[in-house]
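Only one chain comes next, encoded as structure tokens, the form predicted on its own.
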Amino acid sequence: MSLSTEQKVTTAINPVPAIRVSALNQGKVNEQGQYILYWMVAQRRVSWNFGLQRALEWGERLKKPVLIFEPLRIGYKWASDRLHTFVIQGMKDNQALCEEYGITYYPYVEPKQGAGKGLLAQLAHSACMIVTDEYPCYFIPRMVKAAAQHCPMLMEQVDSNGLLPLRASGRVFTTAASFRRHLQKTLLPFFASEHFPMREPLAAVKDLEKAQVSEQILENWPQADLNHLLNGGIQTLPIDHEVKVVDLETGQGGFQAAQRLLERFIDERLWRYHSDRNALESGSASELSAHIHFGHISVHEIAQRAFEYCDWHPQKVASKPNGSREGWWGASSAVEAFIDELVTWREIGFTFGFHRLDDYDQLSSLPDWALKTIAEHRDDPKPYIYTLESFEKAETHDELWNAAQRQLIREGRIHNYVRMLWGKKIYEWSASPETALEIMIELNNKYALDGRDPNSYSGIFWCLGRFDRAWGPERPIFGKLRYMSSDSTMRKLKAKNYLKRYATAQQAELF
């Protein structure tokens, strides 16, 4: 693999390797249409971007143009201005590109609930077949599984979520050790630079003939208005407008801004990742976990820097799959730590969505031995129970976890440490397992700004025993869960100006 910034442009897009192309139906494509419709939901960028290459690829095995559809819905759970506003942050940043590189992009933001229906049929009708991103988490997969039934044409799915492709996992890992191992004896050959999808895949297409969108369809469903929304126009939306935008740089959303917080992450955060990664005063995470998770930057291009910062090649690695956490990659310690976090960590959690579609959100998606230990001890008595209502205000005994849902709520995060006590002591506060997971669900979806997706979800359910193992000594509530005390984590983390600087709600922002 060339790990060179400056990937070549060539004069033909390069074939999407086919592990990562699945079809969704049985259509045929349609030669006599006007287009390739890319219908853009969760890899929301056109760089770095499988989904797209695929549609560029097709695009000119059929020469026609590629339509890039980007919608917003309404009507989807949490809908919110944090949220809402990060998306289309992302759309306009999309839209300026596609202007430059000459290609046709179609944003299109639900004003109302519904007014959306029918348009995707629409765009439809005049394509010769659809592309889409396959994403195994929140409402995606249901609802392109359900476009793709009623389409006549070829609808195919595209996996751009993770260095190793879906259908390599295999099968469900049930702890990271595992996953790791299975990493090192696979993961290599997709470091070969046709497993890697193009730095820039509108390039080569700079100059062919653009897409047309009919009249009737814009007169129909007008094209967003990106800067109207982005100045006051969303407070027009029936949306969560209580849930306000994150008024720092992790909260703007779009490619621009990953791309300057993945700058300032190599540049100044790197080479101190494995040491200082848990430090709350001076934390060395990279803060692109939101920008991932809409799909404004790649792992692909996020991976290739952190190898280019200590001059890494795949030569490098260690002969012997162990699943050792150090020394198996053959790079500095802190690119080791941090491609830990980065695909070992982020993409255990897609394969276990991608194989556990049904139920990666239930308890009954939780090992054996931690389902035991929680029906074992759920009628534990509890020294403190609250209310969805209580957690969501912050209005505990305990001034760590208050810090922390404030700090969620102001700014769409938690520190990673402090993250997980907060699961942590929800479980042990509320009246059941299933309260417990509704809550963390419930304040994580509609606060955090990398919520509602599969890593995300591997936090949460963490708490409850996925990815770890039985620990001892065996706990009142926890049982062989891990446990975790507010205390440990105080001195642990020297949390004194954390607790300072959350230390009171401000009302005008929580609610």
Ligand SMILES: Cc1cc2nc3c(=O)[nH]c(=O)nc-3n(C[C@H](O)[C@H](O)[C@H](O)COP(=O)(O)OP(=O)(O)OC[C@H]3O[C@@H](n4cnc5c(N)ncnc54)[C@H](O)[C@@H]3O)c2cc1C
Given for the second form:
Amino acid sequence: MSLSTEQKVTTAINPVPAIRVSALNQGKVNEQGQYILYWMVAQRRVSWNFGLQRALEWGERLKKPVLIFEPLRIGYKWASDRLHTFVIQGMKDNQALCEEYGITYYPYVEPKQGAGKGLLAQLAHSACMIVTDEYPCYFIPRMVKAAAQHCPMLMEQVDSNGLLPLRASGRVFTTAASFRRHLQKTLLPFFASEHFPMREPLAAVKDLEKAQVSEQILENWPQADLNHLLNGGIQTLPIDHEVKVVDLETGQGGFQAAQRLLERFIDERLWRYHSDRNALESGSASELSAHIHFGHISVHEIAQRAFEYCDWHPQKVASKPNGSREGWWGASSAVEAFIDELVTWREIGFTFGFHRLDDYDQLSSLPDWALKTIAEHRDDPKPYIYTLESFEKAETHDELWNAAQRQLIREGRIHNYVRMLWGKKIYEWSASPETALEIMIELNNKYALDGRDPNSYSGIFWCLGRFDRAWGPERPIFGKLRYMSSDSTMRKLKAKNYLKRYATAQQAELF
Ligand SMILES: Cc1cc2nc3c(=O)[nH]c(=O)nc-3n(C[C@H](O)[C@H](O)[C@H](O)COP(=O)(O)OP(=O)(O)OC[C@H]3O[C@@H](n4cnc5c(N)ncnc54)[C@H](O)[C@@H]3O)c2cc1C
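Form predicted on its own done; form predicted in complex with this ligand now:
Let's see the whole complex now, leading with the same chain.
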């Protein structure tokens, strides 16, 4: 297996731009340590990864090998067969690649709650310093911060999240148009080669000695037997076995699967992305969000491939920054539309999480106009009110909504346009805005492979007014929030086959 046949083999590690690196503690570098520890927690890949690149940079500077440590905890919220399998498939690819490159890779899957406690500290004991991934969402910022506080040596976090470094965002943006304008003013310098992660950093360090993990550590915390786990072993783990593995190509995790999806998207669908993205049959979306979420593929790689496809380079930028969705890049319509989702819509959410880590998942983070209209309409009479259980079992009166929920349960995803309707209706049919938010977060994060992501909160909170504006006429329940109806969605999307496909629950989905 190899990352790419086109790769130009590099001979040295490019320094990671300072704007992407931040120290998590005041610890010192222990030059007597045996290795640089890369604690891989979000960007779970060995290509196009600034975190790994930073660890290798330190390795080169201190003349020490790098140890890649990729753990998978048991106790994270929504841990299930579906999510665990996806991550472990990615670990298998990483293991094979690391073996090929001759670098030490240590995969650890916690067999029972708390079993992994102390492992990071033990590994840190022999490390010169630690590098980890920065991720502005979910339990990761808390976990990383707590680990850094207890770590006597330097721990750095590295931002591989998007094309615009998180620290180049400056502030929270409340609309896509204002963020787009900011991108148009600030993004181009980040296309310089030193601001792109190395495609194949491990090729530059092929002949270095290998890091050793002590026998005592391996005895106490044995390396994960990935084949065993993927062949039934996962059943012994104390995780949710009701949320099943997704038996589709999009449900197969890892670097290899992500590359296949990317190739297929570029070859077969990107050319019609602008016109067909919302089509329910033969739509043109990339279906890459789960792989992006778990870090199995880098957005830098995806963006570069899309730009290469239409022979775009920064000199082609066609106009002054104006916040407009089309035309600024000077790329093809399809590529501009795709980049608008991949960069503008994706990164506005990452920026939001970064600046509002304390409340990105709370109603209080909504804009004032949305809070006001929600408060004014919270007691409006509701023709339908469902509980979490009824929503989860797809037992509403609305067949399109039920179909969307069944797609989520079965495939770990919902078609993008229908997903907006799915969220809007949970708001409309819940006892209160607070309950609606809880239900959306629970169902999205439990079942969606791409859930638990800054984008999850962008999408869910968009249904409640985030990144949107007030709409008229003011309506019952919704007030000035943008309204969506199942009837018009059915007409717009020609949903007959979609409804048929998800008309009834499959046996395995019955509760
Ligand atoms: C209620 C609701 C919940 C959502 N939950 C999630 C979630 O948990 N995880 C998630 O990644 N996305 C979420 N989204 C956004 C969007 O639905 C998905 O990103 C998109 O459908 C993924 O499909 P794709 O990879 O084929 O996207 P493509 O159309 O191929 O887009 C390429 C990439 O751009 C990004 N992107 C696309 N659309 C959006 C968007 N509207 N907002 C932010 N980024 C976007 C994604 O990373 C996506 O993979 C949610 C939207 C709504 C309305």
